[in-house]
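Quick heads-up: it's one chain on its own, the form predicted alone, in structure tokens.
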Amino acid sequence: MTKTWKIYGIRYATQNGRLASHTFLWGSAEEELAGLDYYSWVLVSDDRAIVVDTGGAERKIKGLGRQWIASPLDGLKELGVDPSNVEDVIVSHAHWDHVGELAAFPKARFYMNDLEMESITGEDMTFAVMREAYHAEEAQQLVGLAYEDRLTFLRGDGQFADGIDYTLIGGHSAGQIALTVQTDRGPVVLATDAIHLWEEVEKERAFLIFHDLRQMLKGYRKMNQMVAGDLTRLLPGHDPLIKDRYPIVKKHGDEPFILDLGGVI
């Protein structure tokens, strides 16, 4: 029988009002759209907690215009997750928003697909256009945990770990990877930044920063079939809509915290 998990979303950070002419590909700059949520997520069974992205940090988020709500790490440990004891934890792909917290997860082992490593270590960080997602210090503590013999790398699609499978979607990233976790009411994929916004996957609209732009329009059809057109079944990285979708297990003041991806209302 397949093991079942829990999904639980950490959002840590909001950007409230954002231009279509900021967020899509020839997006009108008339056209205003709801904004951006920043996420962390955990993967929980009976025995196991498996982190998905640590989230930015907070010094970063601010600095860069964002609103922070509240630690990523603050909200595993709302869920009983002692940071300090992870033992896993999956890195989707290496934007500053996704690796932040590195550092936070000493005993951890981390996993990231191999094409995310050969280019932000490569020719890639040559174009100040293609670096501008990533940022040095988060990209040096990646090398710095190969060196530590605490980085495996995924190569391709497989299995993570019973009732996880791991796909390389590529596009907003080289080496981007979406999960599908099987949970209650069956697989859901959760697609991190492969896709930030259902809109994209809906009107195949292409988000404004890509790694190659075929291959993530591509990932948009790959995980719309993935899902059999259910987008109930396919939780992007940063859509608003989320916290008004799938039920609220924790607020931070009036802001929702920490949501369970699971389920749905």
Given for the second form:
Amino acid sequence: MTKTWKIYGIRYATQNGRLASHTFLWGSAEEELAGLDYYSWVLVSDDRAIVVDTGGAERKIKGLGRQWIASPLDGLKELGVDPSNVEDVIVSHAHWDHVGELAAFPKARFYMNDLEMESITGEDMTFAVMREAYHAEEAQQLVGLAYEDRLTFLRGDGQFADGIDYTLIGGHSAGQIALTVQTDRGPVVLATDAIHLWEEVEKERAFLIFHDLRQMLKGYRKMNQMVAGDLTRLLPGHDPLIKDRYPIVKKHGDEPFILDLGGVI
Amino acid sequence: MTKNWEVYAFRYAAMPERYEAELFIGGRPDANWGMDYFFWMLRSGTEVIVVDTGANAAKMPAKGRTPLISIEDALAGVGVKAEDVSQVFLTHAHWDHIGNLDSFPKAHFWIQQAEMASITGPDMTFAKIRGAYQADEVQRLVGLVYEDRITFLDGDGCFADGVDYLLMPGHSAGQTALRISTTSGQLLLASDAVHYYREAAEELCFLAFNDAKAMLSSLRRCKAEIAGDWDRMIPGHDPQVTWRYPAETHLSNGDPVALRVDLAPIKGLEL
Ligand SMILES: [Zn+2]
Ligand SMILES: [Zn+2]
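So that was the form predicted alone. Now I'd like the form predicted together with its partner chain, please.
Next comes the full complex, this chain leading.
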């Protein structure tokens, strides 16, 4: 029997209000959107916790005018997961808001797609507009992990563990991957930033940050097919609606902080 | 008319004892080849192109190599200030070729995309391949990318008037050789696509490689480039280079440093 996992989203920061012109390709400067939420995730079964993305560093989040809620590391501790003992960290892609706390996982082996690494250390980064969402020191840290023999490259699609498959989606970032996770309510696709907002799939609105536009749009359709059109089983990486649609496990002050994304809506 | 270049090989380090068995598959344990370490410079009028940056002196003793002169001093000997150099071409990213990137604070760098992908990607999960690269130096290269100081090359092309680059993969995934116009004709600066003249002549299989078959094919391509005229080939580590060419500068013990490999050899070749 396939193992099932809990999917927890740790909502570590939020941005209140954002113009469509800063969010979607051809978005209007007149249209105000709710904003973006920032997440780190952890997949938990009885004996194992797998971290998916480590969130952005606090000073960078604040420097960009986002509101910090609480450290994703504190979120893990609330769930009984000690970052210093975590053994597996999946990096869905290497944008700054997903790889900010790599050093907090000293015992972990990291997993990322090979095309992502090639992109963030190679010719793609000679284009200033592409470089923007990545930071040199984090790319260097990832390279360092490769030389410490703590990095495994995932190529294409495959099984990560019993009940967890990865799929190369690309588009948003060269090696953006999505995870299909078996939960108590069936398979759930954790898209991370292959989809930021459900609207991208519902209306095929193209997110403004991408490596390959066509690949990103094809990815929206592919993931929609993967969940047979049931968008409650497709989890975007930054949608502010997530906190309203899934059970809240823990608040930080008034802010929803930890959400049960495999839970019933 | 094509521009002609002066070509310098700087002998910055040496390993007097390096046995054939340590160098080539099937090598004899008692045949000492020795190994010299070079970086290179091309000069035409006021234009200067530095090729590779040598090994980091601090890392050499632990690896059993003796540094002879700093790369700054080697360049200064022929009137070039490292800090003023604007172009550095990297033939590959082995530790003995990219150890002094920050000696060139004003330079822009060129390297093959295939090399960068190899040294940051899945190839480096193999300890046997990783061994020839240094994490901090690769991280520094990544930093240069984000400082917008690297241009990536893809295959073969023209680098400057009279300087072509040729992808010679195998020893390293993005190993590159340069074809250079000089007053004595075209020269092939093989760098580590060919370490020793005899390696190419006898098609020996060097013991450090990313892809052995590709390395041997590249050896043949290098040989085809020189069409049997060995005086047109400059291998990357052969001590014969040190003693065959006229030197412009010397160490205090009289050993040569700056060799003019674009001029006619002063000594024959042992093959
Ligand atoms: Zn993101
Ligand atoms: Zn080499």
